[in-house]
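Below, in structure tokens: the form predicted on its own, a single chain.
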Amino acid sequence: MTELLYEDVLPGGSHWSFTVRRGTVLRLIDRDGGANVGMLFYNPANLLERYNAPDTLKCQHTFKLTSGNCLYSDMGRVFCSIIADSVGWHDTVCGNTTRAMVAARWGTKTYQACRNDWQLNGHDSFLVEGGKYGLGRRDLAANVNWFSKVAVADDGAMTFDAANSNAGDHVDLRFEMDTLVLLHTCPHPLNPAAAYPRAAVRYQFRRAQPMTDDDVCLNACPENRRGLENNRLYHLFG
């Protein structure tokens, strides 16, 4: 593990942003257990380049994300690549809370009437960050939820695990280009609690390690290979 550069913690029920380099290791720990991490992801330099969670999870034959798995933009390019992971499972099909789904579950909390205890949604907590970019309702893709598990049955029904990610869970991102990552820590969409959730992640950021032969995320599937030598390709001309 190289020198960490920079940590703080993301209380629940908040939103936050920022452009993370290429190169960069972006560790993401369920502080208390029970965490959801809403995230998005776009190229700085191209607003119209974007997460596209249908090709990540194509391309990858798989329904979740965990160690191995890489995140694909909607140009067959990687923004990062899941390098460790001690939960096993991410969700990045149930999308977002909304406020009428907050305000059907747990109630209406303006933040005129109780301040810092407000119920904020996952879907205008990306709004207001991407607003600092210039980015709005249109340009909202589905997310990756980190941490949160949702079990299907042979009917479709789907079912949120709430034993999924405990005290000191992490993943870890490495950015394979620059990357803006708009990110929130609200409930789950599916999430049964009776009252509304609000548990802190803790985000740190330390270098890469240069990617080896063996590397775990370039191995898991020829498609893998492929979008990163994609990448290859834009940062030989970027």
Second form
Amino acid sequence: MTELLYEDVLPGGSHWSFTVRRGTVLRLIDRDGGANVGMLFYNPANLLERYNAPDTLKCQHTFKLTSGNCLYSDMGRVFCSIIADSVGWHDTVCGNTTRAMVAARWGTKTYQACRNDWQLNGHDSFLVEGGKYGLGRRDLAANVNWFSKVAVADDGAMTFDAANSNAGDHVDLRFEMDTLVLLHTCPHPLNPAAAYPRAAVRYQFRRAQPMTDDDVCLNACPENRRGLENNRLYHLFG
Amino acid sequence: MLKESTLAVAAALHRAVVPAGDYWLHEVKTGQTFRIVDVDGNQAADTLFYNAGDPFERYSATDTIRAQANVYLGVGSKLLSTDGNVMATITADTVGRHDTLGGACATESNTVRYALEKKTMHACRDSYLLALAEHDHFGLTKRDIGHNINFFMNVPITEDGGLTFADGVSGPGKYVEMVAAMDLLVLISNCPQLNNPCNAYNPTPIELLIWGEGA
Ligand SMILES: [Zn+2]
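Okay, that one was the form predicted on its own. Can I see the form predicted together with the partner chain too?
Every chain and every other molecule in the complex is listed next, the one we just looked at coming first.
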């Protein structure tokens, strides 16, 4: 593991955004257990290129995300690769909480009454962070929900697993191209907890080691080899 | 659950056959019934819905599957928008299951899924982009091409989190029918996919029918 460049804690029920350069590893750590991190990815050089959950799933014949998986843009390129994961299952199809959903499940807590203990939702969080880059509701897409598991039965019924991620669990994302990252720590939309879950997440940046021939993401499936080749072509001219 | 429609084809207000590789962009008004027919079987109708009065509100796969707590669409499924509003309800279906996870094919994703050499082969997103460019009075662009429904596609999820493109459960003449809950703009790419065994590498036409409110 290379030198730690920066780390910080994002409190539960909040949002943030940043642009990372390719060759950076982002580690997300579930500080206290039961975290959820909603995340979206855009190409800062062309905001029309964004994370595509359907392509990510069907290119890798998977419904869940874990180590070995690449996260694809809608242009056949890889924003980032999951090079390590202690959790085993991350969701990318359930979307976000909305204001109405949070109010119905956990009551209304306004900023006026509760200050920073108000109850933010994932949808509004993405609108706020995206707005900083000129993105609006037209630009939202199916997001990743790190640390959250929703299993599917044969008949398609979905079940939220409240015991999926524990204190100290982490996932490492190696960025394969420059990427604008929007994120929030609002609850997973299927979380049935009695009180609004407010789980903090620690995040760390490090420089990535060069990709080797035995790389877990490169070798996970022939599709990833082709996706990463598309990245190589994209970077031919700088 | 399978459920047949009681509507007579002869009473439809609108009928159109769309060959594979073409698009269909049309309004369906509140209360009207809209049917998509899989004419020859195992074709994919890649479908997007927009609120005709505010097209930045559009079909949301994540809101739809979360609200019904199920990843497949069938009779009774309510198709939700990005604002959480019901856009349409599926009222008849002779197929039994439709995919809302797999998304549309694109030339770029074809390079990843099949081979780098596939990058010039016609794909659904090309049809979407052409449709929006030829109807630019709607003000819609690539920005607005979201996560679509694949009517007639069977994409089972396994309990350990796998995703498979299974053989279709559709067949010649099978259809899905829905009633619009708001004025809709419907954009369909009739998939030209030549690389996928689930249509036996043979894309075929679909037919679209619309009946008036209260039909
Ligand atoms: Zn297609």
